[in-house]
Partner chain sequence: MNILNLFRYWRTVLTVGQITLTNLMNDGFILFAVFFQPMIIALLALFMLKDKGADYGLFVVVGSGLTGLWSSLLFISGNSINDERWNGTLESLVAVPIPFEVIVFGKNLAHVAQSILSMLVAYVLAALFFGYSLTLSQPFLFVISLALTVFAFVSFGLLIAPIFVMYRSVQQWQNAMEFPVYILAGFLFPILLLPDWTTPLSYILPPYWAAVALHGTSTTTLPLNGILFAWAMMILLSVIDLVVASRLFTYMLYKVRVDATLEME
Amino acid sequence: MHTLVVNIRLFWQGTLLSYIALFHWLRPVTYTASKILMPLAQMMFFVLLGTYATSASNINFYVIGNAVQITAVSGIFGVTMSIGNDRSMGTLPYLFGTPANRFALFFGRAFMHVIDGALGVVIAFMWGVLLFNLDLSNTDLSALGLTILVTTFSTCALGLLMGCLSLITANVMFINNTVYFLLLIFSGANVALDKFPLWMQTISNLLPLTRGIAASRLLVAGSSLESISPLLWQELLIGVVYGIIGYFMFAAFETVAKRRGTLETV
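Three-dimensional structure of the chain by itself (the form predicted on its own):
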């Protein structure tokens, strides 16, 4: 029981401190503006471009797709940097030098970003309602909230995996940007999946966000939680798989880096 309490405290402290360290250099007004204006900028660009290229009747497709996809900002960039900054800032040797539970240390890095990413999606949906007349009157809002949380979790799990890559490469921002923009394409946020060739559909089915976006569109159209639950379970499973792969990569990096003496190599 004592060990469990210690690990929970470690998880929570690591969650708060890593999140604060990532954003402490921002003034509150700057942070708030980024959370409000970033979703607006992305949605304005893709919604207006998409409806101009196709039809104004497709506006909900682009609004919902980009609203949910906003979670990748926290999931990919936020989580990755929470792990990668331990190396770039020189704190990684101290982290690996502790006897602390590695599971709590690793997954604690993502917890606040799940909340932060979900908040970003909610703000994006608010912009959709205010600016693009998104109608949520037939939507089960509790089911939509659950969908947002599950999708954010799976995206942050991919971020944990990307964070492990940041421990072995100096080009992490290039990788992050590439993955972020690939998710814009392959997740179905702006292009219907049935328009893709088979090989692209296969990739889409292996990524987070794809099923979360599809489930969100169905919910806004009036579907029930029961009807979209298979999509949510699959989205959750994808997140768990990415998280487990990331955790074992994290453990493997620690073992190799200690053996080679490369913990401080940037």
The other form holds:
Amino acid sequence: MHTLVVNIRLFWQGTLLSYIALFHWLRPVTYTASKILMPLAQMMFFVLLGTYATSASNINFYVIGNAVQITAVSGIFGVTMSIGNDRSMGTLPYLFGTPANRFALFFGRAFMHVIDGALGVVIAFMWGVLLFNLDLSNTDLSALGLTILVTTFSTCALGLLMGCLSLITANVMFINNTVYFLLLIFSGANVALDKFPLWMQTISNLLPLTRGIAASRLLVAGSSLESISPLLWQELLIGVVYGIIGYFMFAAFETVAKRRGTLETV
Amino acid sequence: MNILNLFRYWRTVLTVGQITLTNLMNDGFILFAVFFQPMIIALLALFMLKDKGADYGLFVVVGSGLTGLWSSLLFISGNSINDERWNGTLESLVAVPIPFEVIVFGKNLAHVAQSILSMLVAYVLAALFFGYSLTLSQPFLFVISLALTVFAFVSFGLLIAPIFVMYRSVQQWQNAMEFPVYILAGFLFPILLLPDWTTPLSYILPPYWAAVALHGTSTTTLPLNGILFAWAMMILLSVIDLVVASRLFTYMLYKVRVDATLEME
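Show the form predicted in complex with its partner chain, please, because up to now only the form predicted on its own has appeared in this conversation.
The next block holds the full complex; its first chain is the one shown before.
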């Protein structure tokens, strides 16, 4: 029982402190710029580009796709930096020196970003309603909320995996930016998947977000939770797989780094 | 900024540019901003605009290249003085007998010159991946537009860098400044799609006039007087940027040399 309480405390302290530290000790301006205005500007850019490329009648396709894709700001940038910053700020050796439960330590880095990422998508949908007249009158909002939560979870799981890579490379900004922008293409947020060649569609189907975006579009069009549930289960499964791979990589990199003494030298 | 200093210290400008380029090639984030991000945006835009016809291939190449130029200017040139501060070399640089703005000009020149490569990357991508046959309609005018674009971007960078050093509250918005300029400058779609009240904002941005000139000379969509006007606006805005930057540098150097408060902010 005592161990469980200690691990829960570790999980909570880790999640809270790494999140606060990420936003330069949670200054509202930094948060607003990174989490509200940047996503809004990005969404506007791709919605305008999309409607210019096709027609204004397709606006919902781009608004929904980019609103859900916003979750990658937290899922990819937030999570990778929460892990990567431990290394770049020099706190990782101390963390690895403690007997703390690695499972709580690792997944604790993502927890806050799941909540924050889901909130970011809700804000993006609000922008969609206010600025682009997105009509949610036929939408099962609770199902949409669940879809957002599941999609954010799976994206954060990919972020955890990418965060592990930041333990063996100094170029964490290169990794998270590249993955973030690749998701803009492969998730189908801006281009219908059937327009891609087969090899790109295969990659899309292996990534988080793809099914979450498709499910959100169906829900806004009036579909029920039951009809989109296969997509949600698949999205959840993808998240679990990425999370497990990430956890084992985290453990493996710790062992290798300790043995070789390369934790701070790569 | 005294423009004559650029001629007087041309060797410094070139040496700083050379060293900066060498350093840039080892920075993963810079490789991303200059090569990968424009390439991904180009790929995305090429898929999205595919149904608009082959003419849009060149439009996307130029537009996505401009996104690389702006991102590089914002994140790399914008931090060109901050980098020295973080590395502890700012005090040494302001103490040398060469005007500090000449050194920053050399750094920004390297950043912008390297970013031109992003246009080349997009060109290769459009030609190889999508099979577009891309031919510049007015190559001579395009080259002049490109040279003026480099000058306008470097001058704009000289304005941004001291602002980011002295006004940390402005720099905190850096992440949010990238896409608005993509939109307002009309890199990949015309600003006619935007509300009328945003047009004056576009007009005061050098990247907007760069986009007008480069899009206009890569295709035949803009008459010669339109191109000349875009060039004139780039020169005018560059001069204004340099004059304002000069004042900002004077103030910043005062804070470094006399007041000695820059490091404490």
